[in-house]
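As structure tokens, one chain now follows by itself in the form predicted alone.
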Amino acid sequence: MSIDLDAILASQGPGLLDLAVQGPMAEMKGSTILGIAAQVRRLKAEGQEVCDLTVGDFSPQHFRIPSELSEEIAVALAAGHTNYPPADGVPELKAAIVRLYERRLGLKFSPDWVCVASGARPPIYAAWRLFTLPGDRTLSSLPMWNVGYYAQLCQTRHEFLHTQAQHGFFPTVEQVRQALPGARLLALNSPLNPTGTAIDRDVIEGIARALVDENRRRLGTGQPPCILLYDQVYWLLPSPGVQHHNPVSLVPECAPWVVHVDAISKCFAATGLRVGWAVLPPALQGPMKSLIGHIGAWAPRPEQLATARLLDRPERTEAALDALRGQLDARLSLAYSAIAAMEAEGLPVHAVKPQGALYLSLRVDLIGRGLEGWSFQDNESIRRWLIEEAGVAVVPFQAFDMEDESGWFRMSVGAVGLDELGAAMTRLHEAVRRRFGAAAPGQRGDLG
């Protein structure tokens, strides 16, 4: 006999959990980026032609894994580790991170620092968790992945520092130390998701001492400090010639109120294998290890020997980086030509240079434009338009909690290959040509 309990809740009537849930996750909205995605699937299923540009992640049909960390995976399952890791990490990956960190960024610290978690979100969460509380203030820049939503759990008064393309989408010093007074909290990300975008050496040098000068000034007052929360979970991917530039490396001073947080998801295509951390001063990591213990976040213990067997190995670590890299920089480049020639035909589109990461920020400038049967008045018809008319799927910044109705869009490279994202491209200039052909001088509006 089975119970049908679809039949026992429909016999309750309307309303019955209505109030289970209160506070703030009763308005916590799911994530707009996953709902496009399901549109696409619907559609593909449909049997539409689309160009999946959407989630920030990698097909294993186009991106595979380094064969060393399913190799060494294999190898930890059949030693059988398989029972809980400790709370922060096993030894050997807080030991490998030490040595990656004093490696590529110059960084020496102790193990203590380091805070293993399933993936960058327990860590980012915990750091909001941990450094607010209700009503306080907490800063980003503006687009920032996920940053809105973090600030509704949290119940802080968020505020976004607002941005500009030729910036690269990221706030000026002066707009940080203007806002930096009472601020318990500064979210950064570089490479930038949605933009794909790097922060320039003097400007998060700036930041960094801007911190720095604000949270001495604090010391003695009773005011907690504000915290860095430096998202670098893309480090490891620069385009060519760009470089990272990580801001204890360039202002040594500001370290005991930096909180790294990164990961293998992106740089080693291996978002579902659940490896990151934190970094953070040990008297910050204690509390950071029992929150993530409590919530039972932790990275699986044959993944954490087999992170940490990979980042021993340089030449390895290297050469697979390298090889995605290399993926990505294809990707990235093909978009960017096509949609750079159809701006210079006078076509109402125009990129970014990417710099790193898998993202691609894209403008269609049709705000206020129309046409037999559209009328575009905000980003999301010109998103519908460009899947219908093009088969193209792209997130628009909203997503990311701008909320200008500007026409920018973010592309994402990771789960498409090259054929088909030169046909997407393809479809796409035929799209705007056939529609608006070339633009009048003076008509183009502001690309910048």
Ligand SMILES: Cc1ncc(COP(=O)(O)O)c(C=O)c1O
Given for the second form:
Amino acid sequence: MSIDLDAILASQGPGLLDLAVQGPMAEMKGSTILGIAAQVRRLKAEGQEVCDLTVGDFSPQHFRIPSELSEEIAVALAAGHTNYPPADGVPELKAAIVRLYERRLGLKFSPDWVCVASGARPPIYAAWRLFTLPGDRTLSSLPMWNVGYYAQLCQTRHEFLHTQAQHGFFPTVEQVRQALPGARLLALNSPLNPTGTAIDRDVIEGIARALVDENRRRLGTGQPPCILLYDQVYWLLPSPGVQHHNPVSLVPECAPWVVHVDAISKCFAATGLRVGWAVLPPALQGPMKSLIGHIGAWAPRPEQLATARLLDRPERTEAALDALRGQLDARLSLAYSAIAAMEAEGLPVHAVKPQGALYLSLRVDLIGRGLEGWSFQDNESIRRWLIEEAGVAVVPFQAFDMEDESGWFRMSVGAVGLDELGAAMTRLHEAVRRRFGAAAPGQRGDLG
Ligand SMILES: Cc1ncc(COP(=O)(O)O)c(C=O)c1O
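Okay, that one was the form predicted alone. Can I see the form predicted together with the named molecule too?
Expanding to the full complex; the earlier chain stays at the top.
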């Protein structure tokens, strides 16, 4: 006879269990993006044609991991690498990361600077946890992926630095310089999720200098330093002609205050393998290693060893990156040119030229307009219209903490084939032209 736990729960659980999670954790929210993606899956299951440009992930149908990774994982498993890895990563991977950073960024450091984890998220969370206390001031640009969740988890007084599209959605040096006094953590990400833009050399250099000045002022005052959490998980995926800039390469004196976060998740289309790392001064590596160890967020040993083998074959690493960049560029260029052509026709859409990662910023400028049963008061109504009329699913910048109802959306191209994307762009063009184009003057009567 088996015991029916659901029945026990139904008769005894509810009331009191609702009180089990208390305080800030009770207000913790799940990912908005995953909620939207679930809606897309539902619509598809109902038979609606929807191009899913929502999730910042790769579909293995279109994007395979480098063959070294799958082969070497199998080799490591067969060789019995099935026990706990060292808490800060296997020495082979730490050494391979050191060599990668020297080769690609011109930075030289010992393996004690590296802390390996199961993807980029554990070091990000660990950095927030270790370098802030509840009530501390923290900073980031806006929009930015997930930073609001981390600030909420750590109960910091978070200040989003508002940005503009013409600055690539990055803050200016002046904005950062003014905000730094008293701040414990500044989180930046380039190339940036959700916008697909990359930070200018002058801007990251100026921010790094401001950080050095701020921390020099704090020296001897008893005030803790401000840490720059520099998330560069997309750094090996710049668009053609775009260069990735790193604060430490430009201003070496900022090295003591910079925590780099990185992973194979995006740059090798390997989001499910769970290998990431932080590069940070050894004095900070100890506490990070302990925290990651206590929550058991290690990367599996076979994946670590396979990553080390891949990174230590520079020609294979470069070939894999070239192939992935080519696939992404083909998709981003297709979407960008399609939207630019719509804009040239006078339609109310705009895209920011992609500079890296898998994202494109799309503006659908319908706020305040109305249309046969549709009233576009907010991004959510535009999002629903795009799904229903054009079969195109995108994520509003609200999912990245931007509250302005200004018609900005993230398009993510990692889960679609070129044909599917091309067809989606044609549907989008037709839907916008039908409703808002000069060719449909009869439809324009109620536009605001
Ligand atoms: C900027 C940024 N950092 C970190 C991550 C998380 O990476 P991982 O899957 O390695 O935890 C993501 C995932 O979307 C991201 O966009």
